[in-house]
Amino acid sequence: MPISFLLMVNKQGQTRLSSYYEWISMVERSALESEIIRKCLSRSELQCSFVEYRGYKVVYRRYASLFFIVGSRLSKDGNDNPENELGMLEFIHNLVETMDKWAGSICELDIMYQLEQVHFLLDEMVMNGYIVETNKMNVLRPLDLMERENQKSESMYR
């Protein structure tokens, strides 16, 4: 099963980025989001980072003041989801390392003020719910090119 959604949430439970890879109505999306966020934030650091909730396998990890939450749907026949939890944790770690390389030390403000670039970075790594690229340099190269072109166009008008 592919990734169904990815959330970046602060310690207060405010969603800073959400990316969905399957269609979910807005009402269901906001209810699911708030319940999963509440569930993940209420767990202690000593508890496991894997949760099964409302038909989803949820893997989360906290980095500084941000929680990175990834969910994938359980299989339809009721058996366990074939998605590897440790692989999902490793993906979250790789995503954070890539964002750190891009923005220095990633923080909540970087996500809020550069949301378009963060979505672009995420889209370079995940396509249709499947992880397609994990090499940091390959992910960051298009972002770097966009920033260079943006600087060129800004300098032309000065």
Given for the second form:
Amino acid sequence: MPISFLLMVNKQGQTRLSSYYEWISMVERSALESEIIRKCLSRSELQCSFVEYRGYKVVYRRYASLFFIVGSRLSKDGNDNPENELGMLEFIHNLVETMDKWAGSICELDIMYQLEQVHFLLDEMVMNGYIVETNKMNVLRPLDLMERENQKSESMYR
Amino acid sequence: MATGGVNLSKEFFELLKAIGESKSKQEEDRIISKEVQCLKKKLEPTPQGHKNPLQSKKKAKEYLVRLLYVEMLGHDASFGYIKAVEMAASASLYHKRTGYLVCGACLSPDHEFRFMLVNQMQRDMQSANVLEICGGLLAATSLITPDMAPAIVGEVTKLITHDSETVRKKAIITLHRLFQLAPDVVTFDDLYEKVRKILCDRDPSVMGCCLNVIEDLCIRDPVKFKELIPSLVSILKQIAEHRLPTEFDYHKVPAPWMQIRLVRILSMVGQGDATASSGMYEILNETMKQADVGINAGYAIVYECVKCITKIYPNAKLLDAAGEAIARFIDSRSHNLKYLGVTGLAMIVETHPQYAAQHQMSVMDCLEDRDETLQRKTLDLLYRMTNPVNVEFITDKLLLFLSGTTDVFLKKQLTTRVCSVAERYAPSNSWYIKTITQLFEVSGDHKIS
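Having seen the form predicted on its own, please provide the structure of the form predicted together with its partner chain.
Now the full complex is given, and it begins with the chain already shown.
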């Protein structure tokens, strides 16, 4: 089952990055984001990293001040979502490790200062809600290339 | 590389600082409203400027990112959409990608600006620069509508056989997206033929990517994929036996998400088919063994195998292995693993109730656990374990939970389930009437579907 949304929200409920793979109106997004983070915050560290929320299966994990939250749709009767929850949890970890490698130790501020680049990184890994790349080198290589091309074009004007 | 914000303008830096330090949603809203006013002024058409062309381009890109922030935090920035569309036409790759990013995030599916981007996407897909092609493909996936599909399908199809694996990877997903939106433009059979070839792509990433497409197509028509079983089994074998380059390893587990996907596809194809299933027993056994390395990534694969084993034509040895894995999950101290154990047990127990008997104590513990997610999964398990002997006990538990929850989805599901088990296993008429009465008291306003 494809991913419907991927969020990075801090514990005050402020969204640091949101990526939606199916169209949801802005009003719905705001409601979803604030309710989901509240749900995640109400759970203890010892409880499992999975919740069901409004017809979505949600997998989340906290890194320092930031929650990484991934949601995919349950089927209509809520009985069968083939998504592998533990696999998704580890994917989140892989994403964080990749971001770490790219940033040289990622933190919430890095995401804020370079929002579009974090999106570009995420775009290498998730496309149309599908996990398309998990090999860190393959993710970072095009980003490096883009970075270099960007520096070249900027230096042309110095 | 993280920059620590050194390349941001002072204004932008101050904005981010203010957002970061804001203490409430209202404060954040105030900051963003001010920003909206500021951006509106800045994005007004400027007179013919004497500015350094790059300087204003750099600024323009920054304004776009600020627009993205505005919308991310729940405010409307539609006054700036046209700038994003313009920037997608930029010669600078970075600017182009930023333009596309903002368009993809902000333009609703029926927004007319999407049409304005078709030509640009086509041009990008024909570029000699691999990164530009990728930009076009990514943009197409988020921006294409059914009407626009015919315009780009030709280009996308060509890119499936491009030299660069980065391009091929994205092209197959974009093609699949076109199929989702316009199955008359890209038919199931078209896509199936393409996907068969890509399964043998020399680059493992491209192959792994196309497994997503195969999974989706398989949901629609599993029979078609039976002929691919030998290929799928062979690929899974290669991966599980560590024959991919080590850069595909994740904490020493080879390409876990590809393994999971392959097992999932096999479970769909093998369901209810003894011949098809027999072709997978060996690889499932091997995959489970290889994955059992004591970390989550491995457990995720084991769990997927367990699910597969309960779905395909039954095999006693595999069922025992699955039962054993489930037992270890349920008895684990990790709540995540308990969750997998309970879910796995729920799947196995409907057709093979004998596996549930040894876990009664653990299941009761999970039911009483403060973790709501675990409780819900255990309720699901109990529902599937219902029989004439335990129906009264289980119905009591379901009703208890029903009266205690406010989650609409859960209420609906539990209501349906109580009705269903009450009808099927009622030990007596009087018990049935009592139970249904209780049900009405607890959730009378919910429709029973």
